[in-house]
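Just the one chain here, laid out as C-alpha cells, in the form predicted together with its partner chain.
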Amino acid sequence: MEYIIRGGIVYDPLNGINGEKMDIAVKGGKIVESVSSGAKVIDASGMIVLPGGVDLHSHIAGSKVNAGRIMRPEDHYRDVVVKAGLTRSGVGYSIPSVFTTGYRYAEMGYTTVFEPATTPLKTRHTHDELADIPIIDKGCFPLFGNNWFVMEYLSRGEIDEAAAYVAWTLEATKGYAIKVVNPGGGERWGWGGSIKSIDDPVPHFNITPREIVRGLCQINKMLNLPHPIHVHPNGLGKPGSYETTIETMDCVRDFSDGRPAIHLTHIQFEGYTGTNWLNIGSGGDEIAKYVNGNPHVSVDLGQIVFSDTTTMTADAPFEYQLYLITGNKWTNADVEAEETAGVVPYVYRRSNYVNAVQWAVGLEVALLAKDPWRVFLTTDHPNAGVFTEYPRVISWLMSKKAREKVLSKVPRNARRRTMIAGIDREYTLSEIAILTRAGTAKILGLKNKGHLGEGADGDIAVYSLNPERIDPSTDYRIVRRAFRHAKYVLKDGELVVNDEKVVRVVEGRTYWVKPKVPKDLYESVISDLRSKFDNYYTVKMSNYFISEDYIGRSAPIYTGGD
C-alpha cells in the first residue's frame, strides 16, 4: 500500500525539520522519497505531522501489571470498552486490559512502547501479554539490579563473566535493555528490610548498590547495548531522595563518552528535598542543574497527573511504605534470585501538599533542563498517571497559563516550596516532538523510529492542530484535545487510525537484543550457570529460556561486544 500525506506541517527534529509544510510518502511500510500517482492521499492540510510516538517507560504488560488488574475490579467498572467490529472489548482506566492498551496508544499517535520492568523468571508472562497488545511495537527491560549471578560476579570482580551472563539473560528472556530498580534493596527486602544509601552493603553479597550500578553500566558499554542502563535508584519516593539520585548519576560519571551512559527514570519520584513529609520540597532545580552539566545522563519525567491510579514497581519496600501511609490494599510479589515487586492503589490530589510538590518536581526538571534530547515525557504509567494523560502533560509544558491554573488550586505552602510558579518557559512543538518520539527513539537506539526520513518505519501521527491558527500557550485545551485523539495514524505504512478511530488492527514487533560475547567466555559462563541454576531457581535452565518463535513478531537487534 502506498500513501501520501499531503500538505501537513511537519515536525521531524532528527532531520532538522521544524514546522515545514511538506508531503510525506510511504510505501512498503517505509518512508520513501516519492510514490506513484496511485498512492492514497491523506489530506493533512492545517494539521501537524509527526513521527509515531515512542514511549520508553510504561508499565503495560507482565506479572505486576496483571496483579494490579486482579486486585482492582473497581478500577475497571468505571471504564468499560465495548466490542466494536474490528476491536475487542476490555476495560480501561488506570490498568487497561491488553487490547484496550494497544488501541488507546494508537489512537494517541503512539506506535512504539516499552515495558520497563520484567523479572527474568516471569518474562514469559510479559511476552504473553505483549503478544496480545495490538498495533504497537514493543519490548521489555529485564531487571538485573538484585540478581544473584550479577551480584556474585561483580563482587568477585568478574566483569567479563557478569557481562556474558547479562548477554545470556537478555537472549534467554528476549529482553531489550538492562533495568535496575533499587539496586541491592530488593535482595534486602527478601528479608523484609530496606537499603538506605548507595553505599549500604547488601547482606550476604559483599557488594553495594554503587558497585552494582557501576558494574552494570560498564557491562552495558561492553555489550554495546542500544539503550543505556535504565535506573530507578535507591531511596525513591522519600523526602531528601534527590541526593541519592544525584549520587547514583554521579557514580558512573567516568563512563561518560559524550552520550548518555545512564538513564534515570521517572525522575520526579526521586527528586525531593526535605527530611520528612511535612517539609518535603522540590529538588527539581538541583536535578536539572546536574543533568544540564552532565551529558552522560538522561532522564524521563514520571510526571504526576492528579487522578486515582495504581502504583506498581519492582521497588517492593517503597510499595510497603505506601501501604503503611495510605492503608490501601497491597500486593507484594518477590521473585527468587532476582527481584521483588509491589502494587498499591493511590489517589493524587491537588489539595494534598505532598502531591502538589510532586507535580511541581517533574515539570521543574523538564522546564529547567536545557537539552530536550535527554529529557523525556512519561508518567511512569500508571504510577504517576495514566498514559492517556500525556496530552495534559504536554499542555502543561507548552503553556504557563495551563500551569497557573493548576497552581491556583494547590496548597499555598506547596507554591512556596517549589519554583514552578516563577518559570516562564513554554515548550515548542518541535521540542514536544523530541520529548515524545525523536529523543526517545534515539535514546532507545531505534534507528528507524522517531523520524520521517527516507527508510524510516512508516509510523506516522497526524494531529488536528494548526500552529498557524492556534497558540498553544493560550489554547492549551485545543492542544490537549488534539494530542489525545490523533486524526490519522500509520503503522508500518498501514492506516490504523482514521478520523480518530482504530480502523485496522496489525501485529506489532517485539524488539530484543542479542549481544555477541567471545565464544569461550560465553561457554564458560553457561557451564557455570548450569552448575548453579538448580540451586538458585525452582525451574530448569532449559525451561527458563524463551525461544524466539514464542514471541510473535520477533525483531532482534544484534550488538557486537568487545
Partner chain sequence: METHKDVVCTYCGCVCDDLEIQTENQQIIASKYACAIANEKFLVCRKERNLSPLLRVGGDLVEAELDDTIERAAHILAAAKYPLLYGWSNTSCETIKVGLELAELVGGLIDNTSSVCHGPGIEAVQEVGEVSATLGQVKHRADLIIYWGCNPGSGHIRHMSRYTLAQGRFRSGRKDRKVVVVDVRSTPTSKVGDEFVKIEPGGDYELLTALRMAIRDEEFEVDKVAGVPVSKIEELADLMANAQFGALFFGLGLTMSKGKSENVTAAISLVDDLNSRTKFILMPMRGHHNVTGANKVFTWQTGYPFAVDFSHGYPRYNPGETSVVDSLARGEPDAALIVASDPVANFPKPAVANLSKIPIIVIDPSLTATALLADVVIPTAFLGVECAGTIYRMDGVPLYTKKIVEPPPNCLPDTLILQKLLKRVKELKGV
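Moving on from the form predicted together with its partner chain, kindly provide the form predicted alone as a structure.
Here we give the lone chain, stripped of any partners or molecules.
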C-alpha cells in the first residue's frame, strides 16, 4: 500500500523539520522518498503532521492492572464501550480493557507504548494482555530492584554472574529494559521495616539500595541495553523525597558517557520538599537544576490530572501507606523471590492542598528543564491520571493562561509553596513532538520510531490543528481538542484511524532484547539457577521461560555484551 500525505505542516525534530509544509510518502510500511502516481492521497493541508506517539511509561497490561480492573467495577460503569462493527466492546475509565486501550491510544495518534513494570514470574500474563492490545507496538520492563538473585550476586561482588542472570531473565521473559522499583524496599517491608535512605541495609542480603542501583546500572552498560535503567527510587510519595531522588541520580554520575545512564520515572511523585503533609512543597526547581546540570539523567513527568483514578505499583510499601491514609480498597501481593505490588483507588482533587502541590511539581520540572530531549510526557497511567488526558497536559505545557486557570482554583497555600505561577515558559509544537515522540523513541533506542525520515516506520499522526491560524498560548482548548482525536493515523503504512475513528485493526510488534554474554558464563549461571529454582520457586525453571512464538509479532533486538 502506498500513501502520500500531502501539504501538511510537518514537525519532525529528529530530522530538524520545524513546521514546514511538505509531503510525506509511505510505501511498504516505511517512510520513503517518493511513491507512484497511484498512491492514495491524504489531504493534510491546514493540519499538523507528526510521527506516531511513543509512550515509554504506561501501565496497560499485567497482573496488577488486571487486579485493578477486578477490584473497581465502579471505574467501568461510566465508561462502557459498545461494539461498533470493526471494534470490540470494552470498558474504561482509568483501567481500560485491553482492546479499548489499543483503540484509544491509536485515536490519540500514539503507535508505540511500553508497560513499565512486570514481575518476571508473572510476565506471561503481561504478554497475554499485550498480545490482545491492537494496533500499537509495545514491550515491557521486568523488575529487578528486589530480586533475590540480583541482590545475592551483587552482594558477593559477582557482577558478571549478575549480568548473565539479567540477560537470561530478559530473554526468558521477553523483556525490554531493566526496571527498578524502591530498590530493596519491598524486601525490607516484607520483614516489617522500611527503607529511609539509599544506604539502609536490605535484611539478609548485606546490600543497600545504592549498591543495587549502581550494580544494575553497570550491568545495563555491560549488556549494552537500548534503554537506561528505569528507576522508581526509594521514598516515593513522601515529604522530603526530592533529596533521596537527587541522591539516587547522583549515585551513578560516574557512569556518565554523555548519554543518559539512568532514567528517573514519574518524577513528580519523587519531587517533594517538607517534613510532613502540612508543610509539603515542590522540589521541582531542585530536580530541574540537577537534571539540567547532569546529562547522565533523563526523567518523565508522571503529571497529576485532577480526576478519579486507580493507583498501582510494584512499590507495595507505598500502596500500604496510601491505604492507611485513604481507607480505600486495597490489595497487595508478594511475588516469590522477586517483587511486591499493590493497588489502591484514589481521587486527585483541586481543592486538596497536597494534590495541588503534586500538580505543580511535574509541570515545574518540565517548564524549568533546558533540554526537552531528556524530559518526557507521562501521567504514569493510571497512577497520576489516565493516558487519555495527555492532551490536557499538553495544553498546560503550551499555555500559561491554561495553567493560571487551574491555579485560580487551587488552595492559596499550595500556590505559595510552588513556583508554577511565576514561570512564563510555553512549549512549542516542536518541543511537544520531542516530549511525546522523538525524545521518547530516542531514549528507548528505537531508531525507526519518533521521526519521519526515509526508512522510518510508517507511523504517522495528523491532527486538525493549524498553527498559522491559532495561538496555542490563548487557544489552548483548541489544542486540547485536536490532540485528543487525531484526524488520521497510519500504523506501519496502513491507515488505521480515519476522521478520528478506528477503521482498521492491525497487530503491533512486541519489542524485547536478547543480550549476548559469554557462553561459558551463561551456562554456569543457568546451572546455578536450576538449583535456586528448586529451592525458591513453586514453578519449574522450564515453565518460566516464555518462547518467542508465544508473543505474537516478535521484534527482538540483539545487543552485544562484553
